[in-house]
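Next comes just one chain, in structure tokens: the form predicted on its own.
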Amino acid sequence: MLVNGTKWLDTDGNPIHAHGGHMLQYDGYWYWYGEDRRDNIYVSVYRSKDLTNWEFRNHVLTTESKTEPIRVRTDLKLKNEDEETPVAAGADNADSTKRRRYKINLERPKVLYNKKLNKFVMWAHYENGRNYLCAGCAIATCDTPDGDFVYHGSFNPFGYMSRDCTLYQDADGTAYFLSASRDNADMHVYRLTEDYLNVEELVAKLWQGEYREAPAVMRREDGKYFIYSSYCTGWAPNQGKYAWSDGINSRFSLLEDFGDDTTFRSQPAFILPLDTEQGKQYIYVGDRWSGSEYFSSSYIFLLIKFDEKGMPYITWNDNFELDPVKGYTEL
């Protein structure tokens, strides 16, 4: 049994640090990636065969990760230096000032498998660690889902700001990157190149001036696409909303309410699709943030249901069981 909104532990008994994360199914396992801001870590990954018991696998991206340029001109820095205090006169030090290294910010890491490269490709939101002005995206790759990712740097897609983000892989393998732009006022949808290492086209600018963040995408079996998102209220939860379309790069509907007025005290992380004995299921996975105690932030998993018009909704339940075959069962 799993309990929503509580601290979840891995198989070693340690808290799972996969905030703002994403799941990928590969070779019999589910891999759960997410933010891990402890020490020199940026992104960690866990894996499971049953979606209930999660084994820690690796800190896949850290301040010490290998960096490697790609054809896109990017900023490859994984840590920065900041001047502190002058060294005392006569000190045995070649530098005249002490310097400290500080981390950049990598948020909402999402990973897809690219068949063309035979690599796992990560996209994330990048900030420089001193302020929130860079508003860029960052890319990393690896030959395995839980190995040491190589960092390929950050950039602004077509020169636009890029903050809260997600990846979506369509049935034909085409990948899309969604990110909040223009100081979060608009949501941009980019089609990626075949290798997932660059944006190819800005295919949509959604909800101009409506300030949406934390996007999560799914496609239902009837062909309808849904984007879930939150309003911009910092760490505080707010009323989630969704919109639908007949194509990821087509016109989307107006935004409609999703969940209660705080989305059950959560913010969208991703949608988990499952082919189960009960049929196709879609699980809303949300972060329950704790701004004052980030590392105590937890997760909620809720079954997305659909009304007679085919529109999605969620209801609260404390306890549930989750299995790739049996699916999501409310307790």
Ligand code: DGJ
The other form holds:
Amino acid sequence: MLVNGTKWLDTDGNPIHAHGGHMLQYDGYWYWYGEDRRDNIYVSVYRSKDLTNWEFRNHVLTTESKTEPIRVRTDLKLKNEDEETPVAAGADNADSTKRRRYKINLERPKVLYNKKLNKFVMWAHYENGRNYLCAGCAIATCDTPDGDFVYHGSFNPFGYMSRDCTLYQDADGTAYFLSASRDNADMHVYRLTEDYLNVEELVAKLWQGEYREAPAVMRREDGKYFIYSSYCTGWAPNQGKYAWSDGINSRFSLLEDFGDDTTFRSQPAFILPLDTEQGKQYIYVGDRWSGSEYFSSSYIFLLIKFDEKGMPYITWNDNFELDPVKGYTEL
Ligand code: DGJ
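What's the form predicted in complex with the named molecule like, now that we've got the form predicted on its own?
The complete assembly is shown below, putting the previous chain first.
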């Protein structure tokens, strides 16, 4: 049994640090990537066959990760060299100001498998570790889902600001990068190049001036697309909303409420689609942030339900079971 909003432990008995993350299914496993701000770590990955028992696999991106330029001109900086070095690695204490200034800030890491490169491609939100003025995105790649990713640097897509972000891979393999732009006022949707290493076209600017962030995308089996998002209130939760469309490049609906006025004290991270014996299920995965004590932030997994008009909603339940075959069961 899993309990929403509590500290989840990996199979070694350590807290799972996969905040603002994403899940990728590959070769019989689910890989759960996310922010891990301890010591010199940026992104960690866990894997599971049953979606309940998570094995820590690797700190896939750290201040010491290998950097390598790609054809896109990027800033390869992975730490603020002019700042003091962090406290000893492995100290499981809170993220101190000293370490925070030494490290840059990588948020909302998402990973997709790219068939053309036969590599795993990560995109994340990049900031310089001192403020949120860079508003960039960052790319990293790896030959395996849980190896040491190579950092390819950060940039501003077509020169735009790019903060909260996500990746979405369509049924035909085309990938999209969504990110909050113009100081979070608008949500941009970019189609990626075939190798997922660059943006190819800005296909939409959604919800101009509505300040949506934390986007999460799903395509329902009937072909309808849904984008879930939060409003901008720092680490504090707010009313979640969704919009739907018949195509990722098509017109999206107006925004409708999703969850209660704090989205059950969570902010969207990603949607987990499952083919279960109960039929297709879509799980809302959110972060319950603790801005003052980042490391006590927890996770919310809720089954997305659909009303008589086929529109999504979620209800609260503390306890649940999650299994790839049996699906999500509220307890
Ligand atoms: C809300 C964003 O969704 C988070 O990723 C993080 O950037 C916080 N704001 C910082 O206040």
